[in-house]
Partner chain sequence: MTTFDNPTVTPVAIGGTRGGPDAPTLRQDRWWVQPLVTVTALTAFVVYSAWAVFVNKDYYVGVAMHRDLISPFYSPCIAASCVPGARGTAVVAGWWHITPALIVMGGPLGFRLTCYYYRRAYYRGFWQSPPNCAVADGHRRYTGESRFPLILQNIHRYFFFIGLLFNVILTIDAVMAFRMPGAGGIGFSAGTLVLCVNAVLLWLYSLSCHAARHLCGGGVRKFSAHPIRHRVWRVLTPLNAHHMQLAWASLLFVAFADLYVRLVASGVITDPKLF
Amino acid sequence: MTDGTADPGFVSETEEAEATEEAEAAEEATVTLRVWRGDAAGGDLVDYTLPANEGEVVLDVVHRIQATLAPDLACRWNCKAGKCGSCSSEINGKPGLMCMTRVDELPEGPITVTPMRTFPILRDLVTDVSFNYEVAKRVPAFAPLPAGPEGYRMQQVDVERGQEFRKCIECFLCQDVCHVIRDHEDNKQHYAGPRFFIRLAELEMHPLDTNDRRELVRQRMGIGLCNITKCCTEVCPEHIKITDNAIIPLKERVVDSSYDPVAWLGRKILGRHKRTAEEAAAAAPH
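If we look at the form predicted alone, what structure does this chain have alone?
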């Protein structure tokens, strides 16, 4: 005889079977990374399958592949915290940081990991991003007036504007996804790209800076080639509003400088000289 009260320790056969199936599934769960292997001469995708671990990011799996299946797999990384920008790659075709892409948030099936397509391949997932450093050399440095007796003063709104742009970790994902660079190799000679447009915007919007880079931006940095598709903003891991807060205002400043008749008349009356691209370039670090 029973009093009809369920035994708290009782487990039905159905529940036991389900628990067993879940345990077996957990034991058998695997993750497959389809990694591009090769160099500048060519290569192909290679599948690596490992047991799945809960909470991993793509970079974790790459490290396990290096430790067990392919010790010669080349990838670039440093902090594993989304702050150094080193582990940039294309994951399932979308530019992203391997250390910030969780495996369990990706669709089921093999995860494709390839190097950034815009830059020359050195080996496996490592690309030659030296183009960006060459562009950086052409950006004229910050040039403030001498500080007064009370030092420098700025409005908080100006401080906050520049701080957004300085969050850039130089992962170069925005450069990778920008089709002006990605699809047209010849543009690299005269197009700075979104990463350096935010640097130039930061300098141009700085109230203490005395340099005028607008003609340089128009003539040699290629601001006119950007058609503001916002793809750079979409991939930015620091969520910088590259298009809205940097590129569009920079375009407006360049247009005002070069084509606004009121600005031209004002310079004429006041006798002010607009700095040329050559004069601005002369202030770039060498």
Second form
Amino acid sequence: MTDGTADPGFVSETEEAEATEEAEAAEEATVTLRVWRGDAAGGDLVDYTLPANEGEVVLDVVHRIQATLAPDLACRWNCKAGKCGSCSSEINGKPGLMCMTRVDELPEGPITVTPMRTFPILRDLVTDVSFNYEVAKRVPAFAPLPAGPEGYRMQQVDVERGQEFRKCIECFLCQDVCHVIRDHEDNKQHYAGPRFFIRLAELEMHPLDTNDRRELVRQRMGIGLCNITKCCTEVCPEHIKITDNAIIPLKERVVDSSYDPVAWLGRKILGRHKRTAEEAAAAAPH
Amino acid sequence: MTTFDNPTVTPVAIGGTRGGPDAPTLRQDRWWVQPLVTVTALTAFVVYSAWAVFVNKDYYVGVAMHRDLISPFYSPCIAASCVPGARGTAVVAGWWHITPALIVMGGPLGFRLTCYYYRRAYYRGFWQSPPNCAVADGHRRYTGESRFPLILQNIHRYFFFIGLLFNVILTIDAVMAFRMPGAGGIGFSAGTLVLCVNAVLLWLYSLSCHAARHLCGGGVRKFSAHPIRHRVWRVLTPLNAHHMQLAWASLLFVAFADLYVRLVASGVITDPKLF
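Alongside the form predicted alone that was just displayed, please also present the structure of the form predicted in complex with the partner chain.
And the full complex, kicking off with our chain again.
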């Protein structure tokens, strides 16, 4: 081939050798998942090595482990599309959804998959997240005024405000990563956590809602325990700006109601009533 | 002083054995870099600013050099100990004879100490609570900002207003830096540029503040009933998204502005007139 034109049928020995090497490498490529296996009695990390498949997410590999190596591996999952919030776990120590974490985006070497640390273990990768459901019962429900003759009417600008918060898929990764309860179990008694601060912010910003939950948020939901380190925002798979758009606005509303002397004076002069935590909580389902 | 006036709440299920290895963290990335950079940068700023405050000289470039440049650390210079020319229109603290910078540093320092971004930075970096996400908290007991002294973080909005006052003063300083006393007239030197950029960054940092966003309109329940406040909120919200970057940029530039004025005042460099 001295004239520089390529012969489509010609493959040099070097290219052939490279192609063979690549094919062999692809054949030999493996992925190792280091999965925590155990229950409340104890457990350990167990390595599972399988052939690597292109484009897989961690949940795919977990399913292949279930299908081939460990049929008794417990794992919670549902939609495999990042919308049900079931497959929350910790991948290489970082809270995330297994179905949204691509294997080829993780560093070389074994991938550690462990259950969410903040909640009690049931088995393997499955945790008991009922703490969150208990907290949910303590959040006072939407309390609108009676509907007018035309029903309820809202301006688009008011509708849009709460849409971000409604994206929450309740994966509880924000609750898992929040060090207030992750590292201090005793705080679970009086701390709602980021997921419920989103809910409370949504209600407090709702134009039709009549409840005033600020004292409740301060006294019983523990907004003061949050030190705004923004980990909840970092792990949210829906990219909700939890800290900037929900927690800090809630904190500022609590400042209005409890720590701002000018606001206090204004309430006294105008005779405005601040609803107590008990009054606000009366609308809670539990 | 506690947040929990009434700690009797509906009990939630707590306890139970947690799964996973009992290790401070399983993270494999370099999670320690971020808090280390924060600690290094903030410590460097504190050390430099402490030196700049207590050195009490070379903070003003006056008529002798045909300039009117004052370090942001020393403005407004309202003490009897201020060098001639640097003094503001009134000597408020005539009884103050040590470094005048100590009088003015309280406001900006309080604003930054109670700032939501800096809180995140120093809680992670210095207080290790937590050092980074999914890394164990460095403390066995934790009460957050629910008790004294950290409950005082709630006065951030008042420091915001104090910060605005300083922004006005430093903007006046930047305008005054267009004066070329002695040589006559108006001019624009590198020093003028430095003080102008400093003032702009400080305004952007202040206006991106979370308290500002709440006070201007975020605190209302119904945007449609407050169209002007909603419009202001819509302007400040994108700025608020860059609060961290503006916090760092304004912090570092304040130190740079002080250093620039100091180098000119001490004769190490001359302040070039650009036009």
